[in-house]
Partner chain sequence: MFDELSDYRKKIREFALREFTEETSERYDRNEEFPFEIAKKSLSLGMVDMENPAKILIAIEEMCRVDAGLGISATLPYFGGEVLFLFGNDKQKKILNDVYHGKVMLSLGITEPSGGSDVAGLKTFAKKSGNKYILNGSKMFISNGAIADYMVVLARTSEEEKRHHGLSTFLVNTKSRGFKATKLENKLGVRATNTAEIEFNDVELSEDDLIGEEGKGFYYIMTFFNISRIYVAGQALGISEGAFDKIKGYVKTNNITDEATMFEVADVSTRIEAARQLTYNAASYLFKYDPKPELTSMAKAYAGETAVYSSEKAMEITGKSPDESIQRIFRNAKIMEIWEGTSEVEKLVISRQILKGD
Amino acid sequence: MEDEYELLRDTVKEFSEKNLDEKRIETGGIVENIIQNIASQGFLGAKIPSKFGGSELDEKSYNIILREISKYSPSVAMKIFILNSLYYPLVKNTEMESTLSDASSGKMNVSVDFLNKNKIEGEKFNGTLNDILNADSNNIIVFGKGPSLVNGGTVMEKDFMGFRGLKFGDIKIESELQHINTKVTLNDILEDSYNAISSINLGLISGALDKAMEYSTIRKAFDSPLSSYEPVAFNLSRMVSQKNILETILNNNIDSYYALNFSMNILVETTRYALNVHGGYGYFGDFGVEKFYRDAMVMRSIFYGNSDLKKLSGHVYGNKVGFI
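Isolated structure of the chain on its own, the form predicted on its own:
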C-alpha cells in the first residue's frame, strides 16, 4: 500500500481507537459529539466535493475509511456509507445538491430508503414510511417513478438485528415530495457501491477475527490456550488468509463483482466462527464480537441476493444471461 494510503489507514485507526466506543455506540447510538468528530476529520463527507465541505477523496481512500471504522463501529461506517454511496449519487448535479453542505458537516442527517419498502407517488406524502435505517433523518430519499426527497417526521423505533447504533423504524410523515431530477436509479448506485460494501464486509471480518485471535491466546481449556488446539488454530488461520486475500483484491481494485461475491461468501462464516470461539461469552455485548455477526447477517440479507448473482453471471459471461 502506498505511503499516503498507509498514513490514512493509521490515522483512521488511531481516531477510531480514541473516539469510537463500540459498546456505548451500540447501546446509546451515534451521539452528536461523535457526528461532529467524524465530520471534522473529513470522514463523514469523504466523497463529497470540497465545494460542499467534503473531503473529495478518491475511491480507495474512501474504502479505507469504511474498512477501518467498521472494525470498531459498523454503525458509524454505515452512516458514512449512506451519505456518500447512496445519498450523494442521487442528488449529484441536481437542485438538491446544496443539501450536501449541511450533510457533510453533520448539521443535517440524511437517509435513503435503500430497503425499497415504500413506493411513493403524487406530490405530497401523508402517511408512514416503513423500515428506514437512520430513521431520525431530516431528509430521506424515497422511490416511486423516480427518487424524491421528503422531510423527516416522528420516528416509531423498531427492533433491528444489526447496526444498532443507528435508529431503525417507521416514520410518520406529512411532507411535500421534492422530485429529484436525475436518471440515476437505486439499482445503479447499489451496483456502483460494490467495493464500498465489500470494504465494510472486510472491516466486519477483520474486527471479528482480531477479537477471536486475541481471545484464543488468553482463554484456556484444560490448562492450554485455545490457540494450541488444531481445530481452532487451523480455522482461524484459514480465515485470516481469506481476509488477506480480500484485502489484496480491494487494495488493487481487481474486480468489484468478484470482490462482493467473495466478501459475502466468507462474511457470515467468519463472524460466526469468531463468536463461537468465545463460547457462551460471545453472545454478551461486553466482549464486542456479537455485533460483527449480527451486522454480517444484515449486510448479506440487504446487499446480496439473486439480483446480485444475476449481475455477477452477466459480468462473467459478458452479456445478459437468460435463466430458465
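Switch from the form predicted on its own to the form predicted in complex with its partner chain and give that structure.
We keep it simple here and write out only the one chain, dropping partners and molecules.
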C-alpha cells in the first residue's frame, strides 16, 4: 500500500481503538458524541463532495475506512456505508443533493429501504415501512416506480441480531413522496457497492480473526496452547491466508465481482470459527467475538443472493447464463 493509504489506515485504526467500543454501541446506540467524532474526522461523509462538507475521498480510502472501522464497530461502519454507498449515489446531481450537508455533518440521519417496494405509489405515503435499518432517520429513500424521499416517522423497534448499534424496526410514516429525479437504480447502487460491502466483510473477518489468533496462543487446553493443535492451527492459518487474499483483491481493485463472492464465501465460516475457538466464552457477548458472527450472517443474508451469483456468472461467461 502507498504511504498515504497506510497513514489513513493507521489513523482510522487509532481512532477506532480509542473511540469505538462496540459493546457499548450495541446497547446504547451510536450516541451523539460518536457521530460528532466520526463526522469531524471526515469518516462519516467519506465520499461526499467537499462542497457538502464531505471528505470527497477516493474509493480506496473509503474502503479502508469501512474495513478498519468494522473491525471495531460494525454498526458505525454500516452507518457510514448507508450514507455513502446507498443514499449519496441516489441523490447525487439531483435537487435533493443539498441534504448531503446535514447528513455528512451528522445532523441528519438517512436510510434507504429495499423491501417495501409494493407499498409505494402516488404522491403520498401514509403507512408503515417494515424492517428498516437505521430506522430513526429523518430522510428515507424508498422505491416505488423510482426512488423517492420520505420523512421519518414513529419507529416501532424490533430485535435485530446484526448491527445492533443502529435502530431497526418498522416506521409509521405520513409524508409526501418527493420524487428523486435520477436514472440511478437500486441495482446500480448495489452493484457499485461490491467493494464497499466486501470491505465491511473484510473488517468483520479481520476483527474476528485477530481475536481468535490472540486467544489461540493464550488459552490452554490439555496443558498446551490451542495453537499447538493441528485443527486449530491449520484452520486459523488457512483463514488468515484467505483474509490476506481478499485484502490483496481489494487493495489492488482487481475485480469487484470476485471480491464480493470470495468475501461472502469465507465470511460466515471464518467468523463462526473465530467464535468456536473461544469455546464457551465465545458464546457470550463480553468476549466481543460473537457479534462478528451475527453481523456476518446479516451481511450474507442482506447483501448477497441469487442475483449476485447471476451477475458473477454473467461476468465470468461474458453473456447471460443461469437463467432457467
